[in-house]
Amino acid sequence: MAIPAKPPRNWWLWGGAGGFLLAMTVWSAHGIGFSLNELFCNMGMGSRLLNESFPPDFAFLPRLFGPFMETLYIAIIGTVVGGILAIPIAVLAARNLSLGKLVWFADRNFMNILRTLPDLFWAMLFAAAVGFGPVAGALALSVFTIAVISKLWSESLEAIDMGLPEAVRAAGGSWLQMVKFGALPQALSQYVSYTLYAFELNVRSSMVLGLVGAGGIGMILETQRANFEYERVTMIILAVLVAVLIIEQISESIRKRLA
């Protein structure tokens, strides 16, 4: 049996695409004022920073327990509240389940607004509204979770088999019954998977939100950085890294069981 010949590679296309990307990169680097000379000249400062950051201050570790638990609380509240509120938004954003084109259009644009504004903006906004602290962080992550889950899950809902929902409607069921008994069970595993993914993101994001006064371990990280306690900064980063890796492994094992 003859081996089929490999399709010819379009080297002109690949070369053109590579050249275009290279040109865009050089153009963008020029736009931000990137300079290799300045980069190499400042590498000495970077090495000094690394020397001051090691070894980590392990004696500082016990003081991280309280702030890290606050970070975890913020992530849990943001995931639970945002995950619940994302359900109706995702359903109405699914073209095959929405109550009409107008509702679908309005809901889609609402989702776009939530995704366009970053979590740091929401943290600063809620910090100004309710004051600095973990409550502002929890509210910001709730909005962030709504944006993440509603977008991902609405696409999963659009991909379901519409046979069962149409059968519920044909049997005299209401729109709500069609969604509850015909659509949601088909995409429930994806919802759980996306919620776990959002929780992983929230643990990371809650650390960043603390930099703007939204509570959690990010606030103590910013304090140590401002005081040039870089060995403590390294300890905080390592502690959060270990915690995130543990949470990610647990979440990944749960998602595999649901797959």
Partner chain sequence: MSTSIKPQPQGRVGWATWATFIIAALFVWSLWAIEFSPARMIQVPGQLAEQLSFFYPVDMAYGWDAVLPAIVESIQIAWMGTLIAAVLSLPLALLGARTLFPRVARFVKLISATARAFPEILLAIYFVPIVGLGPFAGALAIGISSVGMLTKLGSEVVESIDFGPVEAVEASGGSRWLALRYAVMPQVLPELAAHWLFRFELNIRASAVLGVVGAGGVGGVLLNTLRYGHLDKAAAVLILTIIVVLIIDMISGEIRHRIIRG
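Go ahead and give the structure of the form predicted in complex with the partner chain, now that the form predicted alone is out.
We keep it simple here and write out only the one chain, dropping partners and molecules.
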């Protein structure tokens, strides 16, 4: 039995891709001053920092409770406001439900632009506009939540069975009735699931919003970091990590049950 011939390799493609990867890497490494030498020479600094960071300052823990609750409030408000506003945006961004090509196109691009800016950019902008504090954080997370849910959910809406919405239309229902009774019920469980997912992301990012003055536990983190109180920084980060993991576990178990 003859061995099948190996398919010829496209050397141009492989060479081009490899060259591009190498060029990008050299350029980037040079640009950011990447050096393993520096990393290893600074290991001494690292061990000193670790010494300063451990043990964490457990006496500081009670003072974290208030800011931590503020973080949760911000995440809840952001998820609820963003979750509600995401519904019309997702519906209009779904090709099969949207009101005409123009609306679809405009909404889709609006959604993509929202998605390009990271959560902390929104937090900085809102902190500059409405002043430092949790209100800025809640607004920032609302926008971020709209971006997350509308993108994911518009894709589920595009995958629904169009028989039901068409039946509502044929029975004389308006566009709104078609969406409400024909389309949304089919994708409801995905909506709940994505909203919970957005809540997980929001809890995580609301922990760092305070770094730019948008309220929550991050504000304490920023002051302790600026004063190089690394024992306290470690305490805050440990508390954040435990809280995030617990909330994620709860949210994930609910999501699994829904699926």
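Note that the coordinates shown come from a computational prediction; the quantities given were computed from them, not determined experimentally. The term rigid core refers to the maximal set of C-alpha atoms that superpose within 1.5 Å between the two forms. Residue numbers count along the first chain shown, from 1.
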property: Rigid core superposed: Gly33 CA moves 2 Å or more between the two forms; result: yes
property: Backbone CA shift between the two forms, Gly15, after core fitting (angstrom); result: 10.8
